[in-house]
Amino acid sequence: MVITWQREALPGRSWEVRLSVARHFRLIAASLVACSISSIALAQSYPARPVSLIVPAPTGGGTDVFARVLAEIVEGDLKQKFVVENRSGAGGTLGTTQIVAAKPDGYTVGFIWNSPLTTSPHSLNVAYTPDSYRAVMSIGFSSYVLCAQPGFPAKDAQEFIAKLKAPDAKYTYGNDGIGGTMQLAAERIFQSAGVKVRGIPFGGAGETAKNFLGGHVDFYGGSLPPILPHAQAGKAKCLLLTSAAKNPALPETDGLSALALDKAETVLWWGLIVPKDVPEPVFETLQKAFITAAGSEKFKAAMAKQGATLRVLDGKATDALIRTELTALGEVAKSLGIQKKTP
């Protein structure tokens, strides 16, 4: 309308009209390609310092020992130093919150497991959503498992079950807190098969173990690690895994996959996000990295030595499992009558 409004008051002058449309037109081509050549010398020039990455949990553990792997391959890769900086805090939340709400130039990167994004908003007020950030690749996962004393009448996961739905069943298990994913993959399973069986809030997985053994709980709820000892001493009788299926680290305990109950699935696992506006050839070089680092016999080593079961994706596959599992987690809390904290 402009543009017939110059020729209709200035019909002597529509060259001027001509002119100002290429100039316009010439401005916005050389606009993309000074764009074009700026991701270019981005994606080549990153990492130009040190990266900074932050593991929301303590030194020590799985995420932990992932994360440190992961980065000293990556620095081969990105002749760059990751520097891995614990801040483990509220769950995991707090590491959480500093890696969405830092710079997003690609020098802060979070690697995290699965419950400070999908677990900990049913039951704490986190100062972010699946919008806050990007997942860049996760990595693989662990089954949680739940265990009976070594002289439970079961010897499989049908008979566990079975077990469970006696009318006169009255069982326990410990698990790693109210709200946590401990609690949440056991009731999803134990609803989903119709059953009813008390939890009793611990302080993690090793103090789970302890009570267990101890003959204070009838299950043991919890990440394979503290476990995993006992069982090969024969101490206790691993039943039923959370995943759908079997891990190498117990050979003869059933996945959901026994039971039909495949899409109860919950797991432990891990990976890399970042704040949400990173460029997009910063993200790339990360995801690329990352990945390739993942499928190393050195990692792969890692993860085995873990109890761990590799599998890689991308960002675009994580950011949809993160979205469906922060859903069906929720579902189950709120069934639970599990309300979030108040400040």
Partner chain sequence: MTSANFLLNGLWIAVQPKNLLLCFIGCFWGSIVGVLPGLGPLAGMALLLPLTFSLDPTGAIIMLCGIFYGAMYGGSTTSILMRIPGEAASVVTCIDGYEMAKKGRAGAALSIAALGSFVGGVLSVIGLMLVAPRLADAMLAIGPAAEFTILLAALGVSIFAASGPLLKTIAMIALGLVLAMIGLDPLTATPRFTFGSLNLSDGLSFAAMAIGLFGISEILMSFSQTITERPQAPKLREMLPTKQELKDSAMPTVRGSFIGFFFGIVPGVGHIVSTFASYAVEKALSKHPEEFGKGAVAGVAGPETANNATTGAAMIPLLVLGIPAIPVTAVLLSALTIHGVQPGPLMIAQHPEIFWGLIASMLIGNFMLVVLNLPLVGLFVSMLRLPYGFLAPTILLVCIIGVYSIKASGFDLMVMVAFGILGYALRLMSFDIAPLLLAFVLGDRLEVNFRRALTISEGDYGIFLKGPAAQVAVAMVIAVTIGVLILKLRRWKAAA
Contents of the next structure:
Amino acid sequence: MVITWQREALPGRSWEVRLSVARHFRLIAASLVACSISSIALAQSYPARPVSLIVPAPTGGGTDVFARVLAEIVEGDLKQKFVVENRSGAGGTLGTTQIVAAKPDGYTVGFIWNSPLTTSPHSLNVAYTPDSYRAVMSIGFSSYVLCAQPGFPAKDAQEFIAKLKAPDAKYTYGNDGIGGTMQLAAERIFQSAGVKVRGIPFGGAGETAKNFLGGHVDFYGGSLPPILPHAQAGKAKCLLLTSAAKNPALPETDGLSALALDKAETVLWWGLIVPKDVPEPVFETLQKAFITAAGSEKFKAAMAKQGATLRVLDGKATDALIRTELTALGEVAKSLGIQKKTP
Amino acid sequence: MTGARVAQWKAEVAGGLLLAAIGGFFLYFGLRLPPPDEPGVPGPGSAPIALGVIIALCGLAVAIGGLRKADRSSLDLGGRKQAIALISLVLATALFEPAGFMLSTFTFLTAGFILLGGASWQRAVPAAALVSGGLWLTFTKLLGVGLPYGLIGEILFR
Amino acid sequence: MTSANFLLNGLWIAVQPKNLLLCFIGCFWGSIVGVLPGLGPLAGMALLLPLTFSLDPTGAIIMLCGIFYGAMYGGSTTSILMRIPGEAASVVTCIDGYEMAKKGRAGAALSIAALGSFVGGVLSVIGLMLVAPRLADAMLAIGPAAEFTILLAALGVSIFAASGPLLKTIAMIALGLVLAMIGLDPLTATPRFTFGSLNLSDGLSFAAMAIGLFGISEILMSFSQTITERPQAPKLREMLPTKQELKDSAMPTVRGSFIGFFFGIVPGVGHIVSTFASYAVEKALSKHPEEFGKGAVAGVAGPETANNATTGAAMIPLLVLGIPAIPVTAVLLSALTIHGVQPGPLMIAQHPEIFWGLIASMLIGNFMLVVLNLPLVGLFVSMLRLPYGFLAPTILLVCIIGVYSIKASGFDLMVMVAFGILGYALRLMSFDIAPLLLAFVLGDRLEVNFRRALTISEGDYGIFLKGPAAQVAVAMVIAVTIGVLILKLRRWKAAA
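Structure of the form predicted in complex with the partner chain, given the form predicted alone:
Let's see the whole complex now, leading with the same chain.
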């Protein structure tokens, strides 16, 4: 049961009082409210109170840091608090579900990475599709990397793939978990190149790095930051990125272009989404503020320090990116035999 | 203060059977999980199946031990106060999100102070208001924890 | 420059007024979030993380580490006073710490915990200074196979530490392990026992379970007991530990420091493993093992020391390898990278001021914390003077808020209540619930590493004996098994 009523408290500022019995009923209530509130009045005052910025990742990860730096810059611009709330769990799908189901008034927005939007839907039963949220913008990407032990007899991507193709080749690589973006990124390349490597799933890139450095798996597969210092210290030989282009943080490492496999590119990227029915003026305000913030020197520096590449896209372009990636990764997951599993 | 009592051996039998049922539950649903991808490497169901069997066997052993027990002592299951504490706790947690922090905690504390602590209305109501208000301020303002607003919270603080 | 020079340099950095102030803010804030159930170092750090963006990297990490240390100190308070474990590391303290409080020795227990934490903290920082690179190599040598074997040894130890009958203890361990399997299978992403609920896909919340099993069940128990079995507020002059109590806690503190530091190499679960191990060792060495579970001083001093000593060791993977082993060090990592400092094998050479400044500030922070915490003992204990009819509903409420604050999940509240009822029932029938919680924490890594090792070896069980780390681990399991058997036999003979 949902009781919703509203009244004009101050001229030009509407507010409402609500009693929601269950969280997912909020969506219905909210769409009722959204229809009745004059959206012009809302835009003039937005944001009139603190905005919740939901991050479906744990505190301290790359996604969380980007969200916090962005929030700080946007706060100064819009003169309102953006409170970062970490809602991690189920590969980010838990928090994403909350963002999508939130009241579309612009006071709940979500800062996400691509995995819960384009990867998880292939292995988990999620309650959203690209039609149930709206992408506001995206900030850029970071590629995954495959590294071998320092003594591995290959010096570039070509030789690496050649070694994997050898008839007696029998190697293991660590990844971030089955059905995760990293695994799909790696398998997509292996498939295109026609090689087979035994995947060993770990709890995250840090754990993979630890097991790779200890010699328990042959190759490291994961994001750049955990392996970067070890590559610099000569403890790892990084041979192939999952992006088409090279990365300035690892200038010696080939991108997929070196193998003419540009089309198999899978990267990790970040962006802002809101529930579908957010009023247009609010959407515009958010898009403008976050695109400006992402272009600031302060944010550029934060991106560079994490080895990420700045590439700011607006809502429309981000939405297109999500849809293409969702389809492409769906095909990889299907060919790997990953299916939606029910208990 | 004493409440409902039950013979020790009966409790052991009931507890053992409950444990065996829990083991059976994990065994049953564990068998329905997908089989291992390759032979020799345990799959998602392997460990739950093994543990389900161990729990079930332990439960049965406890139940049999209870049957053979010569001890005639009895067990205090709890009385009125436990029932009150439990029911109010269940209500407070169930209403925490829908009714909001203020309403659920104030009601819970008032009821608790009166029924468990034997306080009078005149003392319980202000104490409950003070404690719930203080906790609200500590957690939301100082620690930045998001607590459910609910009706009263929306009127007072938003 | 030698290490001593570096350390002096570090001390000079740490005593800069700004860094001292940041260290104090961190310790103070950490103590607050540590005392509140549910909120832990992670929540405290998340809140102050944006603040560190405007600090220099040394100051930022000094403050964040202070929170980590402070929360570990504060974590024991609710365990001792209310039998509510703030986090996995203080489960063991609930056992004898709370029993001491029932005897009116709450003040002594809190003081001993604070002193033990101080000694453990300082010794582990010294260890960090001396053997960090070597310990880092040992950590790398532990692969999935060796990790599985080590965790198995830890479970064996908990059988000895438990107070209940053997059959019931094994049942509790198996139950804890199987409860850990609820959620998405980390290796195949298959949902297990979730019945389609996203709430269950990450498994049951440890905090909700632990607060339910210990805290809620204790309040339910306390209403059927006579008034003397509730925690008693000590008289003012009985606040401090007696000479005998200090004497009884001296050796456990020293042993706890070493156990804690070396169990820090166990990935991810070092804190809970080291506390259980310390408890078991003290129980095994004690002349009065029957006192354990009834308020033994050594049962508080050892584990509390081990807990804080592990904290120092937990910093090693971060500082030497740049790999965070626990979520807390992941926050420290991002605080450093945001400033362009990349922890890893080159950090000590490239940024000696951060490494040595941090080491020095940890020493200072531990000193600050013991000075801060000892006077607070009196304040915390005075809460026990409140009438129980007032205290009990308030404690229940703080449990609710604490559990809710972790993930803002109404579902976790239901988990807490359900486990409160389960804990009450289990305790009535003299099942020991501590092994259940230990098994729950270890269960996930135990199963996953077993399967991961066999995935690497393609089903060959020989991998559990491959490499020095795995062999040492197997030797450990054998030693533990024999040790437990001998001690059980000896006790059994002595009783006969």
